[in-house]
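Only one chain is shown below, in structure tokens, and it's the form predicted alone.
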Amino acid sequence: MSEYCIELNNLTKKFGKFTAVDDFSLKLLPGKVYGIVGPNGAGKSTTMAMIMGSLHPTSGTGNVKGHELGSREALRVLGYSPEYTSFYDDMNCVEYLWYMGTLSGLSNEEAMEKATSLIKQYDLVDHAYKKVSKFSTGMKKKVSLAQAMIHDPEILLLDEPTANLDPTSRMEILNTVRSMVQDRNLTVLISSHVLTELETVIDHVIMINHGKLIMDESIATAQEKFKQGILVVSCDNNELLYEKLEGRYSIEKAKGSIRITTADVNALKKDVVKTIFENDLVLNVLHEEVLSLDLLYKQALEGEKE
């Protein structure tokens, strides 16, 4: 048995002469959070639809722990909730959720109780009678949310979980996959365009554009490789430091704060403390710049584009 619960070997989608993924390999390990990340149309939910098995691929082949893609076993491991969720118009939420429940393989009393449970625990208890296509939009994604979940899969698949959302509804879904995360060890796959909220809760970026896979790295690792070598310091009396270290490096002044590039952020940390020292001055914040999840994505590109 592999030790990767999704792989993808030389995966292509072609809708007539436009093809929408173009030879993407992919290897998800069980337990992390993985993002998928790209433009509009770069072959992200397509990707996500050919795991699923509700797309076939044009050609390569797939699987999901060791099940061939949209096998009935593969389904079973399987939870996704797609960017649009169309739901029967006469159907409450407890009545959905049931349904969806029995589709899945559960007996009708496995599935009531499965209903019965999810609607508690997304805080949807005051609309358990209440017709799912009247919901809001954040109501239908949490309900969306709990029908991929409805039967204890071991993957997830989410694809803009949090698309045309308030803050307040996005900060809920996002809430509620972090506890998924923690209590269930779920592998998740969650695709999004909204980065600075994405990198809360991925441990690993897939980079896709044009159909092809441009990163795949952790995060710490993809930070590393594009650091920019910016270090970000205080002190109690900023103005003296930019004119003690101008003209010997790349300064300007931020918020509280100063920022220095340098090829040699090590030598950099000595020399400011050694300045600080000098100057009887008190430290308060030194740190190297992290490089942001929306900041890796626009240098990612741009190098594509190179």
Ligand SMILES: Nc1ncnc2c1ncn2[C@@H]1O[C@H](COP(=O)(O)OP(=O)(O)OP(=O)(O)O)[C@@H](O)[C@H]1O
The other form holds:
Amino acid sequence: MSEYCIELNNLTKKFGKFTAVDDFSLKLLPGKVYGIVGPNGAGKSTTMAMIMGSLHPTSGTGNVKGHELGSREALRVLGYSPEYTSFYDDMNCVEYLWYMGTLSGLSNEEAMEKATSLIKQYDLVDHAYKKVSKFSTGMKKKVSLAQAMIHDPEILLLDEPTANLDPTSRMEILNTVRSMVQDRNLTVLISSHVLTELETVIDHVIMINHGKLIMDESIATAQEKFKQGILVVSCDNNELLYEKLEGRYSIEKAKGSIRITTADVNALKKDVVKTIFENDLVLNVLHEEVLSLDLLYKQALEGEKE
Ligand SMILES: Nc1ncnc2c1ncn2[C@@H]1O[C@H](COP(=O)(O)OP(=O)(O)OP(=O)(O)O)[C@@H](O)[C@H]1O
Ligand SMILES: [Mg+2]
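Show the form predicted in complex with the ligand, please, the one above being the form predicted alone.
Then the entire complex follows, led off by the chain already shown.
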């Protein structure tokens, strides 16, 4: 059996003449957290829907632990929290989770047991008998996550689990994801536009643009590949330092510092220190910028335009 828990081979999804996902291939290793990022309309949700089998690819194939996409066996190991969840109007939280559990193949008793324990785990006890359709956005997202976990899946697909949430709820959801991954060795594919948050949970970044895969790397490899040699410097007179270095480097003013881009970081460091010394300035900060997921994203998309 393959070492990968999800394999997508040349998946294409067309809606009429429009190609939403274009010859997309991907392999996911078990126990890792993958972030899938890309602009609005890039094809993230469509890809997840194809993994779940709720959308059929126009061409290409895929499998989940060797099982065909959309098969009962594949769905048994997958948990899915979609971008938008529609809740049944008249169901309360316990009823909804129980019902979703039975749909996932649990017996009535098992589903009730699991629903009760997830309600405790997700801090929803006070709301257990209230109608989910009346819940706040944050509570609905929690219920959607709980629902994805009802049958103890091995692989979780989370489509923008923190969208429209306040900072506290976002943190709560991310902490939950983090602890689930640690406790259960889950494989997670998570989409989000909040890249500063995403980079705190993912091992691996998958980038998609116009339905095409444009990056599939571990965060560390991607950072290394796109590393540009950017030095962040701050001294007691940034304006003067800027003037002294201007013209020799690609340099920009940032809040409280200046950012200098170079191919030879060590030579630049020496030059900066020398300039600071010669002009009797006081050095406050000098460090190489770590490439954030935000910057990585920007650079990869800019590279696409060229
Ligand atoms: N059922 C559909 N019929 C026609 N076009 C669709 C359908 N579903 C998605 N699309 C189109 O396919 C493209 C990809 O959509 P998708 O929802 O996968 O993007 P996304 O990457 O999830 O975007 P977002 O970040 O906004 O959630 C979009 O242009 C969208 O309008
Ligand atoms: Mg989407």
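We call the rigid core whatever largest set of C-alpha positions still superposes within 1.5 Å between the two forms. Numbering follows the first chain given and starts at 1. Only a predicted model underlies this, so the values are computations on that prediction, with no experimental measurement involved.
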Aligning on the core only, does the CA of residue 284 end up 2 angstroms or more away between these two forms? yes
